[in-house]
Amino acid sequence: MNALVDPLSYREQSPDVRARFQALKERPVVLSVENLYKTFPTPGGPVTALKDLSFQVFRREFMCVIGPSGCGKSTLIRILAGLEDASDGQVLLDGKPVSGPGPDRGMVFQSYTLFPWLTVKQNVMFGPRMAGQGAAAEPEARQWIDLVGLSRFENSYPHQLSGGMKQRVAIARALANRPRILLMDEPFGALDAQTRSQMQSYLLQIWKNLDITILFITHDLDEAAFLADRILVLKANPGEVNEIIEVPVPRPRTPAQFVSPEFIATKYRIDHLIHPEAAHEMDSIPFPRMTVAGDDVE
């Protein structure tokens, strides 16, 4: 394989990238996913969306699943978040069955899902005040609110905030019941390129300085490549493991990276298994000639 489109070859090279990822290995296991499978009925017969899926995420990872339209990222996270049932093989969180939603796993979703009637400071609060913290749910809040910089919004309701800012109240209010693992599905498709940008730069500082691990649902090549210690990429229909890329890019992460040859192989890396050969030829469709001849435009 050219070295271009090999991240390996990239790793290989690094010994601070090696120490890296052997570093990571030698951490314990937080989330196992072994042997899962689901499959929806449907009037035409049962539909697997997911296959004999196995993997595992270590303590303190960031670690991104991509794959094409359909491959089901989506049912993943939701068997994760014990949203969905699985109809076979398990989760395991620090080795103990997913049997439900739980506060050991924050959850932040695409859309907005602040309660609208409820100020910054009093979303936040809900999950400390669910579990039962009494008056310290607001000291609770406040410290999370700092953390993602908006102190001054705190008394603000959610229609009076932008996208990015809803969606650093939506992961206050996740890690305000300090979970396990932040299952993240994606939770900035619906941000402009540059608040995307400053999400993700947020994002990452949140994760160094929280003991926290991170598990981010993406369709981004970029931004599976600039997060991600390592990224899981899916086969479609059904959904299984296609491979699992250890990204050479070295941290901290820099936008200048964006062009550096670690960040550019795991990019084309990504592309090819999503995108192979193959599959583009079968993407061309037929469609009549609509212009006068010699009016190409490549």
The other form holds:
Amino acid sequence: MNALVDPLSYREQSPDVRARFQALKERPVVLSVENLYKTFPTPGGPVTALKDLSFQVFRREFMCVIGPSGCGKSTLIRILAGLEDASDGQVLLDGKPVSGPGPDRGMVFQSYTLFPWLTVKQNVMFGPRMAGQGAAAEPEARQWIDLVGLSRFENSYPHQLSGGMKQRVAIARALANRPRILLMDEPFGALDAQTRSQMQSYLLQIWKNLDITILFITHDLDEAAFLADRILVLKANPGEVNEIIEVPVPRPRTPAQFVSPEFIATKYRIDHLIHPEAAHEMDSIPFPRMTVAGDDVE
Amino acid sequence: MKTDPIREKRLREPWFAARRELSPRRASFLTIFSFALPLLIWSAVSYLPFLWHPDVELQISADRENVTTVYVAGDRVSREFFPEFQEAVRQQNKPLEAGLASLDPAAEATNGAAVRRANKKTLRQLVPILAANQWITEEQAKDDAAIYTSWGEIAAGKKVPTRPQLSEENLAIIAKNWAAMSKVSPTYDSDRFVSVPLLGLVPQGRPANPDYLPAPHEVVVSGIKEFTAPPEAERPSMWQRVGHSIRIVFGGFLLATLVGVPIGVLCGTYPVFSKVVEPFTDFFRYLPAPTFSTLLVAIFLANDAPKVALVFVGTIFQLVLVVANTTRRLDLPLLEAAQTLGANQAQLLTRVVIPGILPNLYDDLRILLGWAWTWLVIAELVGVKSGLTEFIETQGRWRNFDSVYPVIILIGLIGFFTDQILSALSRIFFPWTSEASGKANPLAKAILFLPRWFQKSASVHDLPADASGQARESLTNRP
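Would you generate the structure of this protein in the form predicted in complex with the partner chain, following the form predicted alone above?
Full assembly next; the chain just shown is listed first.
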């Protein structure tokens, strides 16, 4: 990234972009995080993982959370899912405080969490079954499987699927519960680069066609800038809100936009936030010269 | 000669390459070899007389007053002692020769009755040889008239023992003895029998292994005999014994499973149970189960109950801990995912934990069933001895080791094939595990492979490729 693009130019939002985000923020709040703290006891005294975190996610918004490693991204999403308790502060879903895990918040994990003993269809029907629906859930499960393009595999077992297919089933399984918000914890982190970009496009299509709000954790700048309406950038040690970036890249998003000035400016801004200039200095490793002078490639 | 390039390439593949899969052909060959090798070693040691054979098996009974122990044909003496033994008999014969040569059939020798008795024993020394050459039947072993006739026939050279042959030395002794015997009476007459001492036959023998290592054919013969013998009073047939032993093993094991699996699953799922149950179980499993045998007899009295209880005690504590560990090894994210999908605590246990651990639980139980078999031997000695162990004990005490081996091998085979069958069944029970679609059982493969292996024409390159691997490939390639 160089100075060809003014790194701050994206802030001067064009009127239509400003109008878009104005409209977004007028929608009902689905998820509201208020003064969230999380401390872990360690032998060396308590460590604060999350500090005074507050933000809101609006209906049908696609929000990405990004931050340097160790900023507590995963802790945050686990608290939102109810898998861990916050030390202080609260999480409101549709204005009601959240406690414990529940089907109103669907979650897609980074590791493959399909139940290996259930077929694709049975996996998708797991949530409705837990809620007491029996065979009645089957036609709807089929629809969800169609939605992620795996109808040919509805009777396959997870071990017969590729990594990308497994995560598509995991998305269908979470959606089958009709959650208010879909929490995604680096769901494509374990996939190879090609499958990952394919999955990103899939996800955007699904999101476009459903009334679903998504909170998506990632460490990949491209992924965040490509998917998100807004990007929540966290600071590390302790994790606090650094900035909420409003991505000016217009929708529908296509891979061609990777070279658009708005996209590059967004990425530059994230990089600048999570990887400040000072850190770049530290990146240059003192290394003895092992090439002949005059043989430089740069 | 036609050369097949693929075959050539296969042949050039190294046998020793770290962590590199062998070709299916070689893998199957080696599987068969792993069973053939011990059999070959056993056969070699048994049938090649120059390998080991530290003993001599006697072919002629040696029953002499100055030899402290009485040996009968079939007994084994050490190779070092054997020449000494022969020499002792020769020394004993020397002073007798003169008296035998100068026998006066009419005169009655002093203490003739005692000498006659001793001479009748000498007469019967030939019985094993006669029986082995099938000149007399087993019932005739005490038929002195028939034996007497045979002495004459051998001395006259009318009959020549072939298996085993008699040494020149013994043939000479037979001739000398017969000369004296025939002088008194040409046919057997218990009242008219030589009254001077006859020469004793010099021990003859063949190299042999100790009785605790019978040859394979002896084991097979005894095995067939024991397993086809009908049941007698107080002596159940071998298959009844097998059935009895299996009942004890499976009885104890099933009880342990019924009690232990639920406890183990609860311990692995809920730390509350784990902390209450596991520390004590951990202590208790170090108490050796056999030390409870007298206690178990006191509680459950005789018969099978204490035996089943011993297998139960020996298995349950390990089982609880192993099952608890297996349960804990279940991927935690699966439980978390289920919770985010709305599963409550009861559903977590019944819909996630139990189905999730089943394949591993099944494997654990397979291994623990092997443990149960090891407890069997001790269990059957508890209280009234019974089953296969009672047979092994008794036969071992009589040194009938050729009957002991078939039983030991049978126990091994039962365990081995139970395990192979259970392992094959697991593919049917748990189609969702990756093993189920993976490689076939190497032993089953080897057995199926055996006939092909002998077909020289079987060419290397048309071996079936891993079909499931291909299927997987085609799935992943789909966009």
